[in-house]
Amino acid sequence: MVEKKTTSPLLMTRRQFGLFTGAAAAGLSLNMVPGFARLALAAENASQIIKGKSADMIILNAKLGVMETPLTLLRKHDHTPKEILFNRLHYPHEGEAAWYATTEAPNRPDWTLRIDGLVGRPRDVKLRDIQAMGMEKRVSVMQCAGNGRSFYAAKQKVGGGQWKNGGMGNVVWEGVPLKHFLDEMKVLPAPGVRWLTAEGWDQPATPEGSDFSKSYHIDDPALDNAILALKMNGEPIPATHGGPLRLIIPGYYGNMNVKFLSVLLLMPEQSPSAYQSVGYRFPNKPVQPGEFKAGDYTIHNSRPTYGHQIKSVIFSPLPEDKPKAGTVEITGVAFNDGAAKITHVQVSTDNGKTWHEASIKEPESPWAWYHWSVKAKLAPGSNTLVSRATDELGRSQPLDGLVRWNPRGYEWNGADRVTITA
């Protein structure tokens, strides 16, 4: 059995010491060393990369097990099954990490969660002790921050997996509420603690690489709904989706929901991990290609990809449905960060010249999919369908998503467009 990484009482591993002395300044490039190219070359479909994944998944990066879901599969389920839920790993899953290249639940009774930093008493909490605590459910959209990245190419293509709309899913999580857990553990933060950092077990490809850790302001209201998740869709969390323990913050992008949770750290400052300080960030002000590059991000000119931007996605009809001209039912989903109810979804069949108000089904939770539908006419020939969601706070999808272009291609939420021939 693979042993979990260990930490000293002060939580200063070799890699973490490197982080605190400036290794993060090297950026994400330190972690881009191909770890198992031979696996990528041998793989013919997604099931050969991640055991248990559907062979119909769209592979974006075989080396890192990055794959998205065809919308024709995604639309079939209210709760996205593990076999077709999009996948995103940050480090190679061979050798010591081979155990998480599967949709099966990991057998890790040895798992512990370290609580450390400026707390009254650092400690290790066993998995079985967490499992014995009362659990709650959270139905929440899980979405990669890069979902929709390929659409930015209409202005200028950016690096990374060229996701369309399949980097998302609607999932039922079950776990111990974070605030309750900290209360049960009698964690007493020292004065000056402003940040909670979560760190995953997965490790970089090179010794000098950055750990995967994410930080949240201790007063962030989203933490009130966070859970230490133990189950996904009623079963133990699959290894590839972060089992046996994952931090789930409903309404937040996938990278903020740390997989393989192994450390909770309370500190005065946020983590200097490259994934927090320079990666997965969005510019504070609009930028144009050439004036702001992927290596220009700092904690001062950008923010982390926290809550979902409001978004809608058309599920039907799609081009492969080959609809007939005349009245058809147009369906899809919408979602946001859960901070306000989605009140309107407008749909057009003529690229935005005229609009129809869709009916919206009540969601299972503030963070879940809002299913919507509307009947409208398709003209013979080419039709461009457009959907646009708006919530109670007045937040709406930009008709031109390119106004939010950024050099890493995050947080695409332009009005969704599908061109079909009737």
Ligand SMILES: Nc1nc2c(c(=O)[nH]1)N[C@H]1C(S)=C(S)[C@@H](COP(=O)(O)O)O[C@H]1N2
Contents of the next structure:
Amino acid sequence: MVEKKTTSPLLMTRRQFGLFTGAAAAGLSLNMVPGFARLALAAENASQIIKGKSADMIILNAKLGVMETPLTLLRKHDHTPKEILFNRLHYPHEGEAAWYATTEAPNRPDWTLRIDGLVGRPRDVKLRDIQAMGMEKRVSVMQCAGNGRSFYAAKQKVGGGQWKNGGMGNVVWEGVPLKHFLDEMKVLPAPGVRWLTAEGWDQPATPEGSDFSKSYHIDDPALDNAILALKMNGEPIPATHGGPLRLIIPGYYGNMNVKFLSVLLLMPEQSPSAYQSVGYRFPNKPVQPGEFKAGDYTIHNSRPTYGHQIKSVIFSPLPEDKPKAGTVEITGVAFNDGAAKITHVQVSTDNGKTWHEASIKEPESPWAWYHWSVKAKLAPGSNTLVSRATDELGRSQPLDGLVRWNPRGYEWNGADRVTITA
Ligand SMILES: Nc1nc2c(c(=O)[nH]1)N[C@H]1C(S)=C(S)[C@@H](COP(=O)(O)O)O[C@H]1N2
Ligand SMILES: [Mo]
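Let me have the form predicted in complex with the ligand next, following on from the form predicted alone.
Okay, now the whole complex, with that chain kicking things off.
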């Protein structure tokens, strides 16, 4: 079932600890791409950047294949198809990495998952042996922690891809429960192990870069629902979405869901990767522009972007629907981290002066998105629609999302606003 180890522990050590030093020293900036590269690709459409993607995708970064879904496409499907699911990669998909620049499933039958760290016997586990452990389904929203980042510009623009609301999708994942896999490996409990680190196959282009690895407290209850996913929407996972193997932690922001999963490490400490220790973090205290900068993050003054903050997004009407004045049906979706049921979605057509209670459809799973709808009147002229979700724990969206402004622009969950001329 397992095979002899093939990766040298020394190599692991270098990847885990050596490269990071350089990244930190260089003051790593997560979303920077050389300007010339962008120019060179500016004329391309999404299908030329990632084979199989819809030409209607909104490109945020051509070099890295970062793209979001127009809401007019996103709202058409219960489960977001691979052709239009948003895409986020951190390293150029060139040379050896070209294999994952496609929505086709990768042809990598020899893929192995290395299990290493404080385990009696580090080993490489074959894909088919993982699959044989039994698969379960999880319907879950995949959403970039930067989704909605562009809205923070109303306070002060933050660097990085200027996502609107299309950096999300509702996806069916299927795979082997992580806890079941760890049981089968007989690696826990292990004295001293406090963190699980997941590492992707993809590598930075330069030695100063940091690997894409993410860490989770070994006793994080979210891991109880996590799966080593082999399928997305009923098919082997498309290469660009992390096939052949992806860690899916339902309800957690995109960056916690490591694609091209190749290593699981059981360690006393979390990964020193810049993507864990400085990137994808949210300040512990509210901060103002200027007083806390993108370079100021430490593991002490911030926390990782774990579970989705409760959120709702209006799908219809959108300005391009050109609705007429009078009664319209307002629809949209809402979701949270899955820890509590969403009980209310309130909708306003007058920018929050009066509110209507939307009816909410039972979701497919605690982590899937909920559909909601309500009939309300549009006045002739300009109408500002607002939606705001609340869950059983009383968690709700700030009416003014700017109160959660942060220098990297993560976790936008302000009440959604759409201005429509009827
Ligand atoms: N190995 C690896 N995993 C990764 C990333 C990456 O660049 N490499 N990007 C992360 C981020 S920030 C997001 S938002 C999601 C994007 O998933 P998608 O491209 O399937 O939509 O993958 C996450 N997992
Ligand atoms: Mo992301």
